[in-house]
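Given next, in structure tokens, is a single chain: the form predicted on its own.
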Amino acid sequence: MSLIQLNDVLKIYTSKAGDVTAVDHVSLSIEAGEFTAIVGPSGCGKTTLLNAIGGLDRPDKGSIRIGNSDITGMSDKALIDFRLNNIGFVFQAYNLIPVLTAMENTAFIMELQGVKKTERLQRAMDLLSAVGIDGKANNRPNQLSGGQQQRVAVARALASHPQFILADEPTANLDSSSTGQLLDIMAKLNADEGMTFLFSTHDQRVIDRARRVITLEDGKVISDVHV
């Protein structure tokens, strides 16, 4: 069984200028362990598709299954709980909590899960070590570079033991060196731990690392290539 299964997913946004079809009847399967990039020009539907897979946005038609769970049929509360325990998110803007340290940001999701303090702090430190930033555990986001903040975001995404990680333009605000280091970390997690990564990106550096590239245009899949 596929880890992620999309069947005829449609998402339409209504604006003053008229309806915009952001995702146009997309059907896809993502297997566990993939390192896949969804690519295409701005406005092609990449982020909308990722948000639908992550349960951040509900499609107007079609179904999305994560393992044995159809997330399109879940109540809002059930969907929040499902996201918390099954999906890790890495965003372009990092989305760290400014008043919390790197360790506290990493541990926060485990606090929401009810993990004991000693256990969540130990896992947070282990994850910060895995992404090479344990020396900054007590620093707040404004004391970290963009690359360091994104490493914390990756550690946070891993903290809940998710089934997969969705990364929306994770390198957009990073320089070449930070991008290379971040992609090395993600590729190692994918290779060593089998963590599934699904990227939305227009960054050629990410595309070059992907083992599958799905191209969108006007909300439709126009190419799906395993490389």
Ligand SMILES: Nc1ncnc2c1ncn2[C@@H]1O[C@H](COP(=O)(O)OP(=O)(O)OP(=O)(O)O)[C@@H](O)[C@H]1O
The other form holds:
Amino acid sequence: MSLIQLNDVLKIYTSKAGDVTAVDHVSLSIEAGEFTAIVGPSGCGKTTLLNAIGGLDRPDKGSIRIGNSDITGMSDKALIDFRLNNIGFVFQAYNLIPVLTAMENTAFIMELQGVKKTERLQRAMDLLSAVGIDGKANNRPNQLSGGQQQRVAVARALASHPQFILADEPTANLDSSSTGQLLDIMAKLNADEGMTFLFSTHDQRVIDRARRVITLEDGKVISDVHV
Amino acid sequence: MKTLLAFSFLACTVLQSMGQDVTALLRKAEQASIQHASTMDMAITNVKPRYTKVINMRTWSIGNKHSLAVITSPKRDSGLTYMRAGDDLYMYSPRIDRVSKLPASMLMQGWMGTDAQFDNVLGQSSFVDDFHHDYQGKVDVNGAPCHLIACTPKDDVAVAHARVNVYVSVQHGGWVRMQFFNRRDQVSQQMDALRYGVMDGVLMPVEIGMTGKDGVQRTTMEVLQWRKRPDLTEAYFVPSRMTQLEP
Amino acid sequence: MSGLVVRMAWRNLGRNRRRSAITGAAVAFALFFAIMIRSMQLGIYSHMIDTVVGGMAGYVQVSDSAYWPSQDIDLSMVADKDWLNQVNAHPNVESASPRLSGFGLFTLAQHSEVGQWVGVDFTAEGTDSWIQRLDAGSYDIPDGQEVMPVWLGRRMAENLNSRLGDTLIALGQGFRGSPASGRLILAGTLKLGNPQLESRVAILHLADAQFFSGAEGMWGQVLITPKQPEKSLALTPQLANDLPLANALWSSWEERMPELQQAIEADSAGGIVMLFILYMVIGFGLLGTMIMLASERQREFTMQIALGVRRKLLAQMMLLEAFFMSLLGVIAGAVMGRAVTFYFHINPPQMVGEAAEAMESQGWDPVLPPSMDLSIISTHALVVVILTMLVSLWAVSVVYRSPAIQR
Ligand SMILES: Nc1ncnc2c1ncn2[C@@H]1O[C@H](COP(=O)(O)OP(=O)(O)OP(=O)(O)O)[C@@H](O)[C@H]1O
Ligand SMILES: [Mg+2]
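Here we have the form predicted on its own; I need the corresponding form predicted in complex with this ligand.
Next comes the full complex, and the chain you just saw is listed first.
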């Protein structure tokens, strides 16, 4: 059984200007351990698709199953808890909590999960060293560079032992060396720990590192290539 | 027409002569106890809802405006002395060994918690000079026929009463009842001569009842003894006298 | 979990220090102002009540059923010491003491003053309060001597042109028709906080007053100070029930002096209206701040909801943040308010000019001693905190309206 299963997912945005079919009857399956990029021109529906997979937004039609759970039928509240325990998020704008240190940001999700203090500090420290930020564990986000913040975001996403990590254009705000470092870390986590990554990108260097590339256009999957 | 004129002329004369008679009648009624300088022992009984108090005193007086009274009992008040000399009012208290002049306005106020006024105890108001007198006819008081004389103050005099009704006995010419009216024409005080007796050869009221505003007679004044004292003069009534009396 | 909430709420305060400081200052100012207004108001009331009621008229008064309002000495009650002992032993009674009073004329040489003499049992009333009232002289004059010591209200003493040791002549209506008369030695003058009282009251020993007026074995009234004087009105019927006395009338000062009570209530209501307006203004100010703060955080709420943070937790965080902000303000406001009221407690402000005259003409000393009642602070601190919490419900509603994705 695949890790993520999309079945005929449809998302239409209605506005005064007219209806936009952002995701057009997409069916997809993602297996555990994949390192997959979703690509396509701006406005093709990448973000919309990832939001639907992450349980942040509901499709108008079709179903999404993650592991054994069909998330399309879940209540808002249940979805929040589901996200907490099953999905790691990395956002384009890093979105660290400004009043918490790198360490605390990493431990944050675990604290919500109720992980014991010693255990969560240990794991946070391990994760920070895995992403190469252990030297700045006590810095607040505004004392970190964009690349460092995004690495903390990856550490935070990993902290909860999610089933997969969802990243919408994680490198869009990074320079090329930071992009390289982040991709190295993600690829290493994928290789060493088998963590599944699903990310969208415009960046050719990122696309080059992906092992599967799904291309969207006007909300439709127009190609799906395993490298 | 002629008869009518004649009648009204007659009526005027009768009334005029009657007017003189009324004043004479009143003068005679007032005279009984004040025509002689005298000394008197008196008991005043005051019956109040919460207590009854008997005050004994001895007085010296001449006319109706000079009088000296010393209290002989009860013990607490004994030695207390009041004096009226003309329009002046004095009190002497042995406790403070001092004569205090009291305001003249006290004359019309209750004396020692009784319904008697200072004026009733120390001398007596006269209604002869300052009042108009109207004869109101004969009225029975306690079964005895009386002349009723209504006294209203003359315009230019300031007096305490708006009107006084004096009832004079047809039989012996003494007063039997005096009713004092206030400005709202309510009876503010009433005195009744309850009993007449002869003291030292003079017929006088020897028991007087005082009725206050509420219409209840609570205070009675009884003359126990009365003697003429021709030797007294007005010169006797000086404040220093008050400190020399033995109760 | 709650540790996280507390930590984040606390740190959020530091994100916009200036705004937090201004908000805290607004809260502090509101509280400070409220404390000042109420302390001054309640202080004046209790000053009024203490001087007139506590000092002279009594919180609860027991007298013959016919005694009030004429206060005729003839309607005094028979002294019942056993009953008085019972009253004093009652758990709700602080002290009970008999009085006997009447009116008289006080004369010294050329000067005369009409006044009210009041016989007081100094030992029963507690000498402390009387020592406080002493303006000059002393109480160290043996009871029941040849001479009767008298303590005059200081204005009355002035009006009589009297000096300590002078002998006054007192005349008045005594008990049951006996005139009251006596020689009184001026042993002291009293400050009674109320010019009317000070220009008319003459205090005697109770025994002297009884002798002076001939009312031996009589009491005009018994004054009771309850342990909680502010509850006099409710306590009066209870005491009357617990301590039966034939033909007695029990009344609390509110019943005997409704004008004072009404004046206080009206004035107090005015102050509360003023505070209400103040709170409205501050409340809208806080609401503006809260609306701004919540919209600034909107992105963060969305992001945290996406990460899996429950809305309830975010709401708790916002409430806690608001609470911290108001708490800082409350502490600052309370400390300032307390400091200033304490200063005025030590140095009561003296009114001057027309206001002082107006106050004097109504019979009050033109001083404004503030109330030191801590409940004023706690009450208004609570009001301010509740106000802040109500206002921060806006942020809570923003949290609950936040979606999981940025739109
Ligand atoms: N909230 C919305 N309301 C209306 N239309 C929307 C909304 N969000 C997205 N769209 C439209 O849906 C389509 C897909 O948008 P989406 O954000 O998924 O594109 P994208 O592939 O992520 O683009 P980009 O590469 O620029 O991020 C676009 O045409 C967009 O204009
Ligand atoms: Mg996008």
